[in-house]
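Okay, so here's just one chain, in C-alpha cells, the form predicted alone.
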Amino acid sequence: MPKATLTKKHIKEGVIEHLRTTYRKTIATASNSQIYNAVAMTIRDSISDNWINTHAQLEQDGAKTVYYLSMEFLMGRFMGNAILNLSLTETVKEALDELGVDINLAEESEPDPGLGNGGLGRLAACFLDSLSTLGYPAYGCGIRYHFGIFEQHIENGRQVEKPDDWLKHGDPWGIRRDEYAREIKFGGRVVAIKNDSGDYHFDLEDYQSVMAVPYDYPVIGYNTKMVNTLRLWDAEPLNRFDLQSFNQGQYERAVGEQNLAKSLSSVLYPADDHVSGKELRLRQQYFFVSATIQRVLEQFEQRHGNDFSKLSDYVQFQLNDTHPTLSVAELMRVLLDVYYIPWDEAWEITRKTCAYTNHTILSEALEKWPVEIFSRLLPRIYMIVEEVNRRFCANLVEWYGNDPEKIRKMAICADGLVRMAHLAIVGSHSVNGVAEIHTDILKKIELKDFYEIYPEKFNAKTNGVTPRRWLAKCNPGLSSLITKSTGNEKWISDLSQLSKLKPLASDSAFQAEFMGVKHNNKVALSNYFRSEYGIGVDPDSIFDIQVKRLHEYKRQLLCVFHIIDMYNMLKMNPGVDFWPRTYMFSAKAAASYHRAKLIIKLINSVAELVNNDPAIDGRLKVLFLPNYRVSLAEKLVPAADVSEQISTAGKEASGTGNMKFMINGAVTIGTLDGANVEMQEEVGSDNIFIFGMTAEQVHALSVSGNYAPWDLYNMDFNIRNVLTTLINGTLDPDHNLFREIYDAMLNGYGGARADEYYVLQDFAAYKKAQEQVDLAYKDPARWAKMAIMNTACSGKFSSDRTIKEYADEIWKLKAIKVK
C-alpha cells in the first residue's frame, strides 16, 4: 500500500522546523493553533511530490479532466482527513506523543472552512474525495470566501450571524498561484470589432474589473498517490489604490476596485432580499465561472493547439446546481470572442462539454435573474443568452407551432427574467437528478416539457457520501469492529463489503459489541456537551437527531410540534411509559429567511420550557446546537440512535445526511422522499420507520386545492393543543411571537398557502411512527438488529459508486495511475 514518505522522525523534525522558521517558537512556547499549522505544513510538504507527479501524469497521458464547478465546497477540516487517507494515523499520533503534543488539541485548533451551507457543498467535498481515491483526474472550482457563510451564534434563542474568520490564523493548505490569475469584467458597453478575416467579434468598454487569483488545495486519495486539486478563486483589485482620484477628493472611487474585490470573495450567499444582494450573487457566480473557463481553455490551447472541436475529448464541466450555469454562456463568449469560432461550432462544443446536475424541485431555488440586473452587469453574456434563447424558441415554434404559452413556459428569457435552469438544460448534454424519485419528478412534473424534447439527456445519479470521513475517520470504534468482523479494511474503499455484517445482525455477541460502540459514542458526545455547553445529557436516552439546513420543507417544525405534543402529554399524564428522549437540532437559516429564523427561536423556546420543567424529570430534553459544521456533524453522526429525515415527500432531491446516519447505525424515521426511498429498498421496511404521504399524494393534494388545515385542527385534539401552545403564552409571555407560525399553519401567511408543506397533514402519522420507535427501542435485541442492518445495507450510498457512474455514463472519464 503506497504511503507518504513521512516517518515519526520526519514528522517531529518538520513540526519543530516549521515552528522555528514560521513562528519563532518551540514546542513548549507554541500555541495549539501554531502547532496545528506546523503539523499541517509538514504533511503538505510530504505530498508535494505526489501532487506534482499527478499533474505531470495528466499532461503526459493527455487525460480527460472533469472540472466540478460549485458555489459550495463544505470540505471540513483538512488535516485529519489527510492523515487518514495517507495511512499515517498511528505514525502522526506517536510522533506528536513523543513531542508531548495532544493530537486532539491540535486537530481541534483547525477551523472548519465555512465554504458551504449544507448537502450541496458537502456532496461536492465527498465527490472530490472519491475522484482522487478512484484515480479520476479532477478539479473542484469555487470561491475562497474569507468569511464563509457566517458563524451562527444564538442570543436569547435567536440566530445572530457573525463573520466566520476561518483564515485568521493562516491557511496552511492553500497555495497561491499568481501565474494563473485572470481578469474578470463587469458592466460596461459591448462594442463590435472587425477582425483580420472580416468577421466581427465583441468586446467591452468602460467596464469594471477585478483579478481572480487561484488558491490550490490538495485533495488526497485514499490508498493512492493521486492528489487532485480544489481550486478556490480569490478576488483582488487590479489597482489597489487610485491616487489621482484620492488627491481629487474622490475617496470612494480611489478604493472602488478594492471594495468590489473584497465583496466578491467575502461571504457565501449574501442576503439577496435587496437589489445589491442580488447583484453581488450574480457577480460571484460569473466571477468563478469566468476565471475557471478562461484558465481551462488557455491550458487546452497550450497542450492541444487551437482545434477546440476536440475540447470535450479532454474537458468536462460539471455544473453543480444552477449557480454555475453561466458556464454555458461564458464558454460561448470565450470561444466566440477570444478564439473566433463560428456560433454553430461553438454551440456544439459547449453542449458537449457541459453537464448539469439538478439538486432541487423547489421553484424558488431554480434561479431566475431579472433582465435589468443581468443585462447591466453582464452585457455581453446577456447578448449571448438572448441569442441562445432566440434560436431555442425558433426550434420550439418548429416543434409545437406558434403556441405563445408553451414558448413562454419553456423560454430561457421570459417575463423579464433569465431562467438559469432552462439555460443549463438547453446548453448541456446531460441533466441528472440525484435520486431515482427526484429524477422521476423532474421528468414527469417539474421539467416534463424539456424531458419530452431531450429524453436522452435525463438520467439519475443517486448521491453518496465518502466512507473515509463519514465512517473510518468519524467513528473509529465502529471502524475497528467492522475491520475485525469482515477480516480486512477493504470496506474503506469498497463500502459494499459492509454486507458481510448481515449474517451477524442477529448474533447476540455481535449485537453487544455493536451497541457497545454506539454507547461509547453517546458517552463521548455527552462529555463534549458538558465541556462545550455546560449541558448534561443522559447517554442512556434515545438520541434523536435532526441536523441540516433550516428550511420549511425539511420540516424541523414537524419534529418541534411532536415535542410540544409529548410535553403536553407528560403534563397531563405524568405516569405515561416512554423511553427518555434527547432531541438534538442543529441548522443555519439563511440570513434573510425570516420564517426559518423564527423556527430556530421556537426550538430554543421549547427547549427552555421543557428542560427547566421539574415535572418532566429529565425524560425529555431538547438541544439546539449552534453553528452547525462538518466537525460538529462528525461528533453527532456516530452517536445518533434516530435519524430524522422528515421532509415533505417530493421536496427533498436526495439528502446525504440520511446516508451518513445510516452508515453509522442510526435508524431512520422518514418520509418516502429523496434517497429515503432507495434506503428502504436496501434495508427493508422492517428496519426503517416510514410515515406520511407519498410524493404522488402530496402532488395530488396540492393540485386539487382541497387541503383544509382547519378540519385537522377541529378534529384532532393533539394538533389543537400544539397550535394553541404557540399563542397562549406558554412559550412567549406576549402571546404574539409565534402567531406567524400559527397563522401559516391554518390561514396561510405572506402569500403562501395554509400549511404549505403539510406539517399538520402528516402529524398523526409521524406521531404514530414515533410511538413505534419507542416500542422498538425498548426491545434491545430488535433495536440492535435494526441498527446493524442499517450499517450492513448502506453499501450503495458510497460516493465512490456515484462517481463511477458519473465517470462512466456522463463524463466518459478514465482512471489513471500515478507513477
Ligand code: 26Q
Contents of the next structure:
Amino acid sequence: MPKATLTKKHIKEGVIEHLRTTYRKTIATASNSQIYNAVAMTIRDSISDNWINTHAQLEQDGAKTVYYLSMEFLMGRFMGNAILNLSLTETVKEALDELGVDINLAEESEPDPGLGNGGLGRLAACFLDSLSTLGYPAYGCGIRYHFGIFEQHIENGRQVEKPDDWLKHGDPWGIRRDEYAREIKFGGRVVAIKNDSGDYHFDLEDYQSVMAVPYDYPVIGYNTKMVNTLRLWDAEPLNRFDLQSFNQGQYERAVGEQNLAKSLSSVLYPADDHVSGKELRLRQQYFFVSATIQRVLEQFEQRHGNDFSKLSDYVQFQLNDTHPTLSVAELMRVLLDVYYIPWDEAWEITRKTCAYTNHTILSEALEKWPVEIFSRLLPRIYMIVEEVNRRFCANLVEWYGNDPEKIRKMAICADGLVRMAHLAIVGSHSVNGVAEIHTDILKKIELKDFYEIYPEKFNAKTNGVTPRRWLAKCNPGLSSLITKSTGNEKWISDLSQLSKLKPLASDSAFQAEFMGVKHNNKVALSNYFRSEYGIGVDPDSIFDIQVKRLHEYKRQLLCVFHIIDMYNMLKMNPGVDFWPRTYMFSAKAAASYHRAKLIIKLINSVAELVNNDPAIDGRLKVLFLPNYRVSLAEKLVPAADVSEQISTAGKEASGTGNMKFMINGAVTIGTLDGANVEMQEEVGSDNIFIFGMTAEQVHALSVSGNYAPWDLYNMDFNIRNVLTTLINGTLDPDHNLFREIYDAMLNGYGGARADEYYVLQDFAAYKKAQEQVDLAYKDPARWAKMAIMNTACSGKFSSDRTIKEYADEIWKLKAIKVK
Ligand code: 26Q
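Could you give the coordinates for the form predicted together with this ligand, as opposed to the form predicted alone above?
After this comes the whole thing, all chains and molecules, with the earlier chain placed first.
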C-alpha cells in the first residue's frame, strides 16, 4: 500500500483551519454538518495534486478518453468512499478521535446526493469508481440537479414526497469551472448561410439561451494516483446581471431565459417506469449533451488540430440508455455547422464515436418524443434527425426492397414521434445489453429487426458493482475476514480472489467466523432500527430483504402475498414449525405511479397487522423502511440472510442489488431473470433458490392469451385465502382500500390484463422455494456453506470486470499510470 500523503497532523490542522476560516467556528462550537464539511474539504485539498497531475498527463499523452453520458449519477456519500480509496481509514479516525470528533457522526452528517432513480444511476457511479481504479481516462457527464430524487416519508402508511435539498449546507466536493461555461441554444429559427466555398451550413436566429456551467467532482480510484472527473452541468441565465438595461422585448426574453435556466437543472425526473413527453426533460437532455459535446470537440481541436476523422481514436461517448441520444445529432451538428465537415464524413465520425447501452425491455419505458415538441425546441437538431432518418430509410429500401410495413416499424421518425432507441442504434457502433439474457431478448425479440441488419453492433456487458463501496466500505467485518483468509487485500481491486474462500466453505471454524460477522452485522442493523425508528427486531431471525424501486414487474406483491399466506397459516395452525423471519422492504414509487403507491400502503398495512398480532408472537415481522437510498442500502446489504430477486422472468434487464447481496453472503431467492441467471451459473444451483417460470414460458403464456388467474384462484386454497384477505376487512376496516389489487389480479383493472406480471402463476413455486429456504436455514452448517459460497463465487460481479470488457471490446481504451 503506498503511503498516504495525508498525515494525522495534516488532518487535524486542516479541519481546525477550515472551521475557522469558512465558518469562524471551533470544534466545540461547530455543528455536525460544519465539521463534516471541514473534514471533507481537508481530504479534498489533499487530492488536488493527483487531480491536477491526472489532467496534466492526459493532456500531455493526448490519451483516449471515455465520456460516460448519463442523466443520472447516484454517487452516494463521497467522504467515506474517498477515505477508503485513499487508504486513510485509520488515520482519519485517529485524527478525529484526538480532536474529540466521532467520525461516524461526521460521516452521517453528509447528505446522500440522490441524483438518480435507481439501478441505471447507481451503475454509472460504480462504473466511475472502476474507471479510476483501473486507470482508464474518463469523465462522467451529467446534470447538477439542485433537487435529487424526492425524500420519501411514510405518513399513515402512505408515501409522501418531500424535496431533497442536498446542496443546502454547501458542496465541498464540487469545483465550479467558469472557464468552461458554454452557451446552449433552444428554440428559434434555422437559417441557411452560404460559406466562402459556396456550401451551406445552418445557424439559429431568435433562439433562447442559457449558460451551462460545469461543476467538477473528483472520482478517486482505489489505491491509485488517478483522479478522474465527474462533470455536472448547472444552468444559469446568460445575462444574469443586467436585466434592467433591456428594452421591453428584450426584458421579457431575458426573464424567460432566467426562468428557463432556473428550471433546467432544478430537479431530477423521479420516474423510471414510463416516459411522459415532458418538454423540460428533453431540454435537460439537450442541455447537458450539447455542453459536453461542445467542450469535448473544442478540447480535441486544441490537442489534435481539426482533423476530426481521428476523433474516435481519442474520444468515445457511452450513452447510458437513450437519455443522452441527442449526442448523435448534436455531434453531427457541431461537425457540420461549426467545422464544416461534409455529411458523409461527419456521419462516419459520429458512428465511430458513439456507443449505446440499453437498460430496459419494458416498452412503456422506450423514449419517443412528439415531433411537435422536438422540432420546436430543437429545430436544427430535428432537421438533422430527419435527414438521418431519410438516409436510413433509403438504406432499408435497398436492403429489403419496398416493404413499407418494415420501414415504418424500423424508422427513426414515424407516427409523429422520434424514436430515440432507433436513433441511438443507427448512430452508434455498439449496442449492448446489461446481462446475457437481456441481450438475448434484445436480439431475438425487442430489437430483432436491428440485430438482423447490424449483428456486429450487438454485445452483452453483464453489469457489476464496485467492491470498494459494496464490500470494503459497507462491511468492514467481512472485509477483515476476507483479508485474513486470502492472505492480503488484493481482492479489493481483483474480486476474483474471493474464489480462494471456496475450499473454506465447509470448514466449520471458518463457517463460525463468517456467520459471526453476519450476526454482528444483523445486531448492528437491529440497533440502528431501535435508535432510528424505535422498533425492535430479533437478530436471530432470518433477515429477508427486498429493496429496489417499487414496480409491478419487480413483484414486491409476490413477497407480500406470501407473508399474508404465512400469516393465515399461522392463525389456522399456530404450532407450525418455521424459523422466525424479519421481512424488510424499502422502495420509492414514482410520484405518479398510483398502483406502486398502493402496494406501499399494502406493505405497511400488512406490517401493522402482523407485527401487532399476539398470536404471531414476533415469529413474523414486517418492516417498511422509508426513503431507500445508497446510504441505507449500505446498512442493509451486509446484514441480509435472504435476498429477494423475484421479478417476472424476462422483465429485469440485469439487477445490481442482487449482486451486492451475493457479495456480502446473502442467499438469493429469485427467478431466472437478468443477472440472476449468471449468478446461478457462478454459485451453482445448490446455493441459490431459483423458482418460477422462465422468460420463454412467460413469453409463451403471454402470447397464448390462455392465462386464467381465476382458475388458480379456484384451485389453490392458499391463493384464494390471500386474495380474500385483501378485501374482507382484515387489512382495512372499510374493505375497499385494496380491492383494486384484488381486481387487478383476477379481472384486470383499468384496461390492463388480469395479473399482468404473473404473480399468481408463480405463487405456488415461490411458496415452495421459501419452504426450502426455511429448511436450509434450520441447518446452520448447510446455510453457512451456502452463504460462504455466495461470497466466494461473486467475483464476476465486480464492475471492474464489466469496465474492462467495455474498455477492451467497445472503447478500445488503454489504462494509463499517473506518475
Ligand atoms: C426516461 C424518460 C423520461 C423520464 C424518465 C426516464 C427514465 C429514467 C430512469 C427511464 C428509465 C430510468 C432508469 C432505468 C433503470 O434504472 N434501469 C435499470 O438499469 C439497471 C442497470 O443496468 C438494471 O440493472 C436494471 O435491471 C434496470 O431496470
